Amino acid sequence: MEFRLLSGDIINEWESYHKTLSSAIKSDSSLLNQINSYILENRGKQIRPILGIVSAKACGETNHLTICSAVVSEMIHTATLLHDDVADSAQLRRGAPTVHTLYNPAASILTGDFWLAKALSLIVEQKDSTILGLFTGTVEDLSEGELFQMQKAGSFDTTREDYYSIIYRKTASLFVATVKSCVYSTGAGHKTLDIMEEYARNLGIAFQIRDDIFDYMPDLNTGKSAGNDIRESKITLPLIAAMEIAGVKEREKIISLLKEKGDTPENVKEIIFAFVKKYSGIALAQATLTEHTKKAEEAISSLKESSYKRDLIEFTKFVGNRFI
């Protein structure tokens, strides 16, 4: 969702968000400032901080703690992207050269470390143990999720249960921490926090499924090439869903191709794309995605009516947009 499409007014919060973010990443290093400027110039939709602020507005009055929570969410997200781009040898991010491509892998990793350290410092400054616990727990989840996915990529035995564990840790957990911290900052009670956690969890799961569907749709212009998951031996929902329907022999053939792709990854990619299409893997993944966006919308049904609640519902429609 784009900022201009919001019906609720968060202009003042958004200005404070950008001021706080810019201040938080200032450094004495000219190289680091140069890289930071490049990152800010090529930032994405900033869905997490927008979602956090809108969630807070839907539940109460925003304050400095709300803004800091939104900033921290984007800083942690950016840090993970800087690290991921090196791990994945990604040349482009949102259609622009990655930091490790423009500079070098060490610069990308160290900049990611800087953003993560600054994010945690900003939380500590707020002297709120609840919000500190939410975000430090998420950093643990992010690390464990990526490592678990790496482990499964090496064993080629990712189940649907494994997949859900991975995408909760690597994606949904940050959605949950962002929304809960921003809503908590307004003084919301436990019932409201539980409602918003359920909303954020399902939205985050749907968001990652959406991204995994994109990887099997080469005709979409998403800013990154399709088939990356296959090249990295990552088994995601479109392939899992297809393998659940296919016979044993075909499943074994696909796993064998993933294990022995050798010097012909493009051939393997096309074969797996065809397999997923044959067994409607994308359609099945889309159906699962839709289930989670519906659960997210249902979770906030009891919130009082407002333009901010409508925006939260629009977030679910944005994530659940059909591509087939």
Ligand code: FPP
Given for the second form:
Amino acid sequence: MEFRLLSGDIINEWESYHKTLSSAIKSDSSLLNQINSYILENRGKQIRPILGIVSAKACGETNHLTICSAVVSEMIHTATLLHDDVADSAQLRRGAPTVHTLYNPAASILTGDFWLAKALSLIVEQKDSTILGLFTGTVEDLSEGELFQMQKAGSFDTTREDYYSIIYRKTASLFVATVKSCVYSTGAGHKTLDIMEEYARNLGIAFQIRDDIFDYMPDLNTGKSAGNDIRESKITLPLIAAMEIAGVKEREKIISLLKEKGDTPENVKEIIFAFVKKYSGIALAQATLTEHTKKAEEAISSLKESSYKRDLIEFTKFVGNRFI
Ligand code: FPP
Ligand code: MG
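Please give the corresponding structure for the form predicted in complex with farnesyl diphosphate, as opposed to the form predicted on its own shown earlier.
Below, the chain from earlier opens the complete complex, with every other chain and molecule after it.
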């Protein structure tokens, strides 16, 4: 979902968002400014801040706290990617070389630390402990989620339940904090906040399942290389769904292949891709994704009708778009 495709007007908020973001990342370090310019040149669709602002407008009137919450969300997201690309040894992000390949891993981690620290400073300046609590809770979720994912990649025993716990913490949690803080900033009550939490949680879960499906689709032009998850021994939904259907013997064979990747990782990737295809793992994951986009849409059915509500529904369609 891109800004230009929105039917609701968020032009003024979007201008304030950019101004607030630029001033929040100002620094005296020329190396840091160089890296920051590279990050901004290669920025993504900024789905989280757009979602936050649209959610706020669907529920009430926006204000400075709404904009700060949207900015903080994008800053935390940027920090996590700078860390994640080092953790995953990723070469490409949004079709461009990652910061750690252009500079070095320490530069990427430290720039991530800077974005995270500046994000937290921006919330602290707002003197709102609810919003501070929402975002610090998410930073905890993100770190724990990534470590749990690492633990499971080492034990090769990720269950569907583990997978949900990982994707809630690494992705949906930030969607929830963004939407809730932006909506809370408008003065919305508990009932509206609960509705929007349910919407954001399901949308975030669907969003990560979509990303995990992309990793099994080498022909899609996603700006990232496919097969990274297998390379990192991450067992995600397409493989979990295929393993749930396959017999014990075949399942054990796949797990031992993953364990003993050794010096033939490309062959292993091909065998696992074929296994997922044989048991329709992508279609099964897509069906689960659709269940979540439907739940997200249902969650907001009682919101008053507006162009912003229509955009929130469009978000669910965008994430739920079928690829096979
Ligand atoms: C991308 O997942 C990674 C995340 C959504 C979360 C990363 C979180 C951390 C590294 C820990 C916390 C860091 C901070 C700064 C709080 P992915 O690797 O599946 O997706 P990708 O294909 O886009 O890399
Ligand atoms: Mg990654």
